[in-house]
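Consider the single chain below, provided in C-alpha cells and representing the form predicted alone.
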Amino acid sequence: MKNFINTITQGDCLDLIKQVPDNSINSIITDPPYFLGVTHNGQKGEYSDLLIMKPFFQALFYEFKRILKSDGCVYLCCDFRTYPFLYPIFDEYITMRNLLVWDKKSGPGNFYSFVHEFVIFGMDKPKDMHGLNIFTLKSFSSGAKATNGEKLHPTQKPIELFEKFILDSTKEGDLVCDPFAGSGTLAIAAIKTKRNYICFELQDKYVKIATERIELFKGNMNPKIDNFKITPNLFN
C-alpha cells in the first residue's frame, strides 16, 4: 500500500483502489472521464450511451465511500451533459451536498460559449464548509498558462482549482486521492500545500508526463522541498 503515498502509480484505478485501505483518505478531487464519445457505427453518441458505463461507476463510487474517512470529502469534476446521468449513481453511496460552479471566464462554443464547469461535492458526515458555490477561477484558455505552463493532457485542470479543494477540505499532513490523474495535477497542488497523495493513471503517456512534471515542479520550489513525509499513523 505505501509504495502508492506520493507516486503516479500506473494502472486501472478499479483494480488499484482496491487496495487502498479502508477509512484512509481525506478528500478524493478528481476529473473523470465523460466517454462522450461512446458512439454506435460512428454515428454521433447520444446521451443514453452513457448507461453502458453505469456499473463502472458503480462500483467506483462504492470504493469511494470505503476508503473515504468519515468526514472525508469527494469533488468530482462533471459537465452539464453528465451531471444529470452521474448525480443519481453519486448519491447511492456518498451524500451529495452541493453542485460548485467553477466559472472559467472564458471557453469555446457556438451556441453560448462554454464558460463554466459543475463539480459535485459530497460527504457523509457534514461539517462546516466555508466559501460560496460559484467561483472563479482561470482556465488554460482564459490565462492558466501563466501559472501552470503549457497544457499537456485535453481535459487538464489548472492547479489552483484543486489547491482550491484541498485547502477547503483538509489540512497539513492528510491524504487525498485522484484515481484519474491524467497530468499530474492533483499531485502537485498536494506537493504545493504539504499534503500526501495517491495517483492512478491508466494510460503510460500520461504516467510519464506528470512524474516529469512533478519532478520539475519539485525542482523549482523555493525554498525546496520533498513530498510531505507519510505519518506512522496516517492509516489508524
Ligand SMILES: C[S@@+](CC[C@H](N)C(=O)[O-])C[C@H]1O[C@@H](n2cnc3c(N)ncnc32)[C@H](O)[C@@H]1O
The other form holds:
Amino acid sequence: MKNFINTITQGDCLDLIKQVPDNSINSIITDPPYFLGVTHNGQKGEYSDLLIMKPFFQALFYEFKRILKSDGCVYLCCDFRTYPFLYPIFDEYITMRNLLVWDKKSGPGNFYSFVHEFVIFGMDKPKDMHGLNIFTLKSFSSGAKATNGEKLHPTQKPIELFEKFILDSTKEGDLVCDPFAGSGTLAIAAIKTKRNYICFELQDKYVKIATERIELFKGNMNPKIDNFKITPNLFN
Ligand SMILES: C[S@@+](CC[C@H](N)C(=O)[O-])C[C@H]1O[C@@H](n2cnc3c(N)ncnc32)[C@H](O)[C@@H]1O
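Let me have the form predicted in complex with the ligand next, following on from the form predicted alone.
The next block holds the full complex; its first chain is the one shown before.
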C-alpha cells in the first residue's frame, strides 16, 4: 500500500480510499463538490439531477464506515440543496447525529443573504461531544471575512473551521482524512493541531497548490510546532 500519510495524493478518492486500512481514521472532515453547476443546453440543472451521484456517494460512505475507527466522526459540508440529497444516503452507512450550522455573520445573496453553512455530523459509537450545533468562528464574528492568506481555491474553507472539528473530535497524533482536499485546508489544520492526515485530490493543479501551501505553512511555523514528530506506524 502506498503511504498516504501526511501527503496530498492525486487521484479519484473513490479508488484511493479503498487502499486505506479498516478502522484506521479518527475523523473524516470534508467538503465534497456540490454538483450544482451542471446545465443542459444552457439551462440550469435540476435537483433530481443529483440522483446520478447516488451510487458514487453510496460507495464513498461505505468506505467512510470501513476506514473509521468505531468512535470516529464525520464532518461533511453541504448546503440547503445538497443536504436533503446527502442525508438519507449518509445515514444508511453512518448515524447522522446533528446538522451543524456555521454562522458566518455576513455573506452575499439577494433572497436573504447567505450567512450560514451546513455541516452533517455523524458518528456510530457515541462519545462525549460538547458545544452547540450553531457556532461562529473568531475571524468571522465581526462580519470580517477570514482570508487565511491568499484565496487558492474557489470554495476554500477557513483553516479555523476544520481546526475546530479536529479539536472537537480527535487528540494529538490522531489521523484525519479529507478525500476532497482542494487547497489542502484540512492538511494545514492537522499540522497546526499536531494530527496526521490523509488527503486526496483529483485535480493536479490543486494537488500542486495544496502541497505548496503546506510547505509554505511549515516554513512559517514556530519551532514548537516544528518539533512535532509524525506518529510512526499509524496503521499498526
Ligand atoms: C469543494 S472543493 C474542496 C475545497 C477545500 N475544502 C478547500 O478548503 O480548499 C472539492 C474538491 O474535490 C475535488 N474532487 C472532486 N471530485 C473528486 C474525486 N472523485 N476525488 C478526489 N477529489 C475530487 C475537486 O477537484 C475540488 O478541489
